[in-house]
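What follows is a single chain, given as structure tokens, in the form predicted alone.
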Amino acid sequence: MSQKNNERYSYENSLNLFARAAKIIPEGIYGHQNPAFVIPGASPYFADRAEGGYFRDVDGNEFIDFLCGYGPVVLGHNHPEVENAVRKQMAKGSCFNHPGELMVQLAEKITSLVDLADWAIFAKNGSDVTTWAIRVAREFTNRKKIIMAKGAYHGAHAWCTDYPGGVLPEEKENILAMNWNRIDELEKLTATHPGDIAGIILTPYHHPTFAAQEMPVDGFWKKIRKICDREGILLIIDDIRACFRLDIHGSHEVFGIKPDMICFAKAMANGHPISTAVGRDRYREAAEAVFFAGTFWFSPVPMAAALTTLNILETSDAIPKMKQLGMRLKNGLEDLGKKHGYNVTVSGPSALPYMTFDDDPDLYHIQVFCREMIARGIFLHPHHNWFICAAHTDADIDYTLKTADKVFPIVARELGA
């Protein structure tokens, strides 16, 4: 970690570039990368380059990257094997009239890795495949309604977004919501809408923004499966965020889930744009009936990246390494919190941790904590879970914990313990 004289970072170039962007781009930076989602004025707005477990912003500030592009970077930025595969395919071409052999190879790879997968389709973003998956459920069952968990994120499409702009009430009228881990609420929904629920889409564990992550309670997934079987409901797992970061065979293996379809993206191609949905053979006819296409979805370049990434994850120690580093970070932060008079919780799987201060409903403490960590070269998001990648090292965790030991007292001085 090479921070200049341990001085706090400044973001003059980011702010100037944002002022230019705001004149010609709605919001300047839109969506989840809008600066308002992090800490406006106290974190970088624009990135310049990245390598391994680090990235550099347009002001030349370097950060240990614990956000990893919101999850896609799993092996580390600019991974040589992945980028070599990408360059090799780029030399042949990236956008054709037809798919290439790599699409077949990648589908073969994924269906060999994921136990339930008899087929696979490809797109670019998580929203593409989650929306398509619920349409397949509707096609198969000839029913309308979909159940999701309150606070869950399944993409930016109208049926699942929390943002009301441009969304018609009719686009959400067949979406039902339950609180995470509340089987009683699911039972009530199935009783209220008998024979009209096509599918339930859930993440393997609950990872809302602006809140601690929640793991499934004992028996949760067995009860979900039993209800789905009883009611003829398709169980769709949205594994976009964790993807193959927890297990090369998918997060459902970690949690003992038996889904009908799974949606993957993020930790699949080490930052290159691709997503996939897989399913059991009995849903193949319904999948073929739901039209699905995009101009750039058949590009072989991200498929080359995905095939290489999956091979590395399968044959290396990357997955257990991320788990181990995440546990060191979790245990270290929780111990340091106690040392400085705070009860902090690092929730979620260790490779995708998120820290919250107990009794901090407004998130002021975590905002100050992340602001000060970012100012010292460690990029931690105050409102979204973090990510460990295989390029992170024990030295990165050591530096992070050493810095946190200095930052907790700053939080106490500003907000009180």
Given for the second form:
2 protein chains.
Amino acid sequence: MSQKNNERYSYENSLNLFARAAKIIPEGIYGHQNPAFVIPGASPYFADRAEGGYFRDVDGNEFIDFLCGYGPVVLGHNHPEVENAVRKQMAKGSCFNHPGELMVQLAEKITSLVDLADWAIFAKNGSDVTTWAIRVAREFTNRKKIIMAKGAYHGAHAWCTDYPGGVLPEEKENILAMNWNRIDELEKLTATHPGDIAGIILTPYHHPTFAAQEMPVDGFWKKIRKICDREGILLIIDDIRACFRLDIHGSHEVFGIKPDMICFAKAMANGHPISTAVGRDRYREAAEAVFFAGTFWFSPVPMAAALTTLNILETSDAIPKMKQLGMRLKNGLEDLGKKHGYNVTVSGPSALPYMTFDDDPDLYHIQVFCREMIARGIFLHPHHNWFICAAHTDADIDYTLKTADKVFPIVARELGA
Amino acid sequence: MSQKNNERYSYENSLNLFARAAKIIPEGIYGHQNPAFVIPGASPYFADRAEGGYFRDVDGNEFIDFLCGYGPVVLGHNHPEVENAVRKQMAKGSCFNHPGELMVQLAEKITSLVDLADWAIFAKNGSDVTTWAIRVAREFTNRKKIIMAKGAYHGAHAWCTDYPGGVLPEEKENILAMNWNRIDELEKLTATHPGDIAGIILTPYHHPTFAAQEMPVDGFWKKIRKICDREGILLIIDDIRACFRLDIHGSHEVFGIKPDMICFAKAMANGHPISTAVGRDRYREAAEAVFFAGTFWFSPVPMAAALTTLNILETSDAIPKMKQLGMRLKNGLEDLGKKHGYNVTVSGPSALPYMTFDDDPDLYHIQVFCREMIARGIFLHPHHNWFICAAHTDADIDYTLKTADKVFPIVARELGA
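Hand over the structure of the form predicted in complex with another copy of the chain; the form predicted alone is what we had up.
Below, the chain from earlier opens the complete complex, with every other chain and molecule after it.
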């Protein structure tokens, strides 16, 4: 695929299809892919196909895909080796009464890759494993309270969602919130609830929506570990977003975190549906006490995809390549911003970058910027971090920066510098 | 595939693989596929491949598959039309930033098939949709309490699981339980909690584990509907187990139920991972208020499988065929039981039958019966209902009954008639 260069994109087929969808699907498109979350009317609503680092929408518009299905696509869409492994397994069956040997192989692989992982358990959704992990913490400690960071996303379940619809106060009453990087707030919570806190669930770095990403401050994770040890609190790392994109051994290695349990999903199977939680041996008994089941969880198909994806991530230059491409994108965008009179910051790890304009409280600048980039074949989300995949190329970054050089002035014309 | 006829099966490879699994996976195999739930040591633990109505385990033992992956496999494993649709979609991509047209087509299909369905919403797990449905009921009614039947399975989430591990009292305190078919108990609950009950979630018929299935008594569903209307309670039908196996328009049509919402999963995509909830227009606003999202939920791959599966179920003789094969199995087993001095009952709809010995409180008789059937190539679960699929044949039923004729006397020798 290649980007159309000559004209701004339009989205008639997306809008027509959305009109059909709105009749028979709540919100037409619900959840994180709801068009209201991107830029209504100025972004595709429906995808048609994807290959490598690109996708095409239902209007035939082609894009460099810097969202990668919100993260799962790490080697590129339709990766030949991954898809071969998937097709090979599918020919033997997809849905059984028993797991296959692949489950054992995958658990062996993950426990060998991730230092603290003495065991692994598989599911489908990120929410499946985050919710199960806090239940394991409660079972182990015989305590109720869970601490999370304000604005963090751990899934759509009632205990952690920011949306109030259909959530009972009872489902939130044992959840305590701290602001990211605020050890003082954590200390206050542990002092206020001594002996009541079962676990703390945090992402390796903070990746809220509608805001810049935040790295941990110096010493953050050492202090967290110390507090957890002192108070008997389990440290659960939700590494679903970054998964193995930053480090084949897990993002906690990048940040020097010593977790008790980790949740992974997203990129581990290059787009095929699987999630996993891993933990230390001392939590195995508690893990075994918390019932965990789903009809499709033992399907060997995404396990075949995961094994192949992890092997490629481990043995290829995919991870350093994503980091390096992301650095080029970050530096290029920050330089171009300056050139056009803006202070922009590309935050987060470079393989999962997100750009904000420094003085843009209503996010209008980033919205116009992304709208115009999207209209020129570069899919950048205005409110959610972006993803580099290993199929992206230096030419994709060049084209993106060349386009940004045209788009910053459009933002300036529309909103003022 | 065909059954080996000459010898009892053994499971060395399963046991060896389980020893590997037990080192690095909690319980080795957790959840519903935990070997402890079937017959430890006397049943395969790991599957190798499957085709049509048969599967092969990792020891090379071949079985008539009367569990069908716990229900999803309805047309037979590796069904050519379904798998072609899946492969065709996979070649275009599996994981996108946006849904595809297939989501709209599938919602249109389901809302046209299911009478009450003015809208449909998709997820991965059965638990995803049952939990979301009760949240919609709470949102709509602004009430907290949910009634369910004792022993019913609505997924692994804290509110509905029977297992206490990691479950807080707060997560159960708004769940009320009635015994199946006991309208008097429901009346008592509504009298005790007037104006507090948001919804009642029930399966179309009762399919507990470790017990015979129970059909609704005469007038049950009419009375339920009347009580729901009188009290302003939403009636949610959990049709995940039977799904479209009994009726292409939903099991509620078989039983004359008038639900407000229905949850489907299992058989709708012949083994590919997808679940759905449907509802009436009056609940759309509440549905839109309850956030619902999962990374992999908009994947068009299982949607392609679902569209093809539903089309085949609608236009072929699959559903009457499963019913008729199930009737032959039911009548045959009950007759053979009598011949060998047992009263056995095959309960439930004939396409999802389950056999119990009438005087078998510890389930030893059904365990020995299933163990010996399994050892002869017929996979029957001792504690969970069975599934007929459209790939099963009259010859499979003949062989099953011929084998049962040999196995009943073995049960008698081991346990007495």
